[in-house]
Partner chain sequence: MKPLRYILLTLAALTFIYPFVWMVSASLSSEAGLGSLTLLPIGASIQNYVTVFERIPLGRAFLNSLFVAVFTTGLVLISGAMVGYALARMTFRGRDAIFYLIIFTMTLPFQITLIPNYITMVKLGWVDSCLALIVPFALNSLSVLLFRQAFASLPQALIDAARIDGANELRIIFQILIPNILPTVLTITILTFMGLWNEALWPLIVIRDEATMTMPQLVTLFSVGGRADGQLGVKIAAAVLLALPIIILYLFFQKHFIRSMASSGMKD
Amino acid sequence: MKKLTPYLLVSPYLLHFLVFVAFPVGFSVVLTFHDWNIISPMKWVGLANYGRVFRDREFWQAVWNTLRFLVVHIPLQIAIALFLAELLNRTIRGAAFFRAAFFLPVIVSGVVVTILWQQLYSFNSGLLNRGLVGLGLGRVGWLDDPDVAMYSIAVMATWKNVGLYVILFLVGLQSVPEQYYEAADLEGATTWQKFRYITLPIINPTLFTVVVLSTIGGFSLFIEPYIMTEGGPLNSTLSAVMYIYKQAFQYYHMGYSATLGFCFALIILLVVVVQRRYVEREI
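For the sequence shown above, give one chain's structure in the form predicted in complex with its partner chain.
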């Protein structure tokens, strides 16, 4: 009995793992070799689904959209989060209030944030365009111009998430010993040099965390384009998860959408590996 106890205690985990992790991973491998609409029997198609991914322009459009999202989202997020963390780092009075304020969008549902920003970005009545018109400038198609829409979503995602990264950077910054800066001051180092050679190397792990979490976030993007643009205009905001969703629940291509899931996961892995090498080499 005594020997069994630990196994009884971990049994909920094992059961959950088998049903919701091991089985789906195994089954999705099987699915990628089949055509299936859930109702009729599965049809073996060999590697056809994989071949189709390579020729699927919408798939590559979704990958390209995610990369365009990340190119704006990651630098913006890091720059703003570092800047605010740096401001907060030496602030004592009111620091808790500011932190709480920055964090507010983080805890709120993406649905709320998207509906809010949809109004801000609206072409005719949005606050942003009203402001531009008020300044005597022309309207911008924040969500209507295919060259702009994905970047608008990237800015919104930055606004939503940046508070979390402020906190992460703050933890990193507070681990830098004050003596390092004092020593650098004695040597006559500039503010930039102090940032580049003292701060940056110490917060490097946090930087990598931010980059990876943002990348995963970019590939998980769903509700924002789903509500705001439904992937348009001209598929310019079609995201990876939206495309999987579309193939599965609009066309009932279960085999193909499982294949898409696999390929997107592979691309996430690839992007993260490249980022890791780059972040480690640069700093």
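Let's compare: the form predicted in complex with its partner chain is above, so bring in the form predicted alone.
Just this one chain is shown here; partners and other molecules are left out.
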């Protein structure tokens, strides 16, 4: 019985892993080689789904849209989060209140936040355009202009998620020994020099974590464009995850959607590897 005890203790985890991880992943791999619409029996197609990926212009447009989103979202989120964390790391009145206030949007439902910002971005009645009109400026199609819509979503997503990264950066900043700054002051170092040569190298692991989490979260973009624009206008806000969802649950191309999912996962892995090469290093 004693020999069986360890196996009994880990059996719940193993069962969870087999049912909710191993089986879905294995089944998805099988699906990539089949054509299946859920109702009809699976039809073997070999590598046809993989060949279709390279010819699917709409998928690659969705990937490009997602990359456009990341180019704005990640730098903006890191800059704002680090700036706010620096402020909160100082002795200020009401620091606990501000920490909670910055983190509050993170725990609010993404659907609620998206609907809120959809109203702010409204062309005719949105608060932003009302302010522009009040200043004598023209209205902006925040969600109606193909050249602006994805960047508007990036700003909204940054507001929604920045609180989490403020907390992460704050933890990293609080791990920097105060003696380093005192020694730098004795040497006459400027504020920028202390930040560049003391703060950044020490919080580099935290910075890499934030970059990776922001990247994975950005690649998972779905709720915002699905609710705010439904992928429009002219597919300018169609994200890769949203396109995979449509292939699976609107067109019932389950095999092809599984193939898209695996190809998209490889793209994410490639981006993270590149980030590790250039971010996770001594600054």
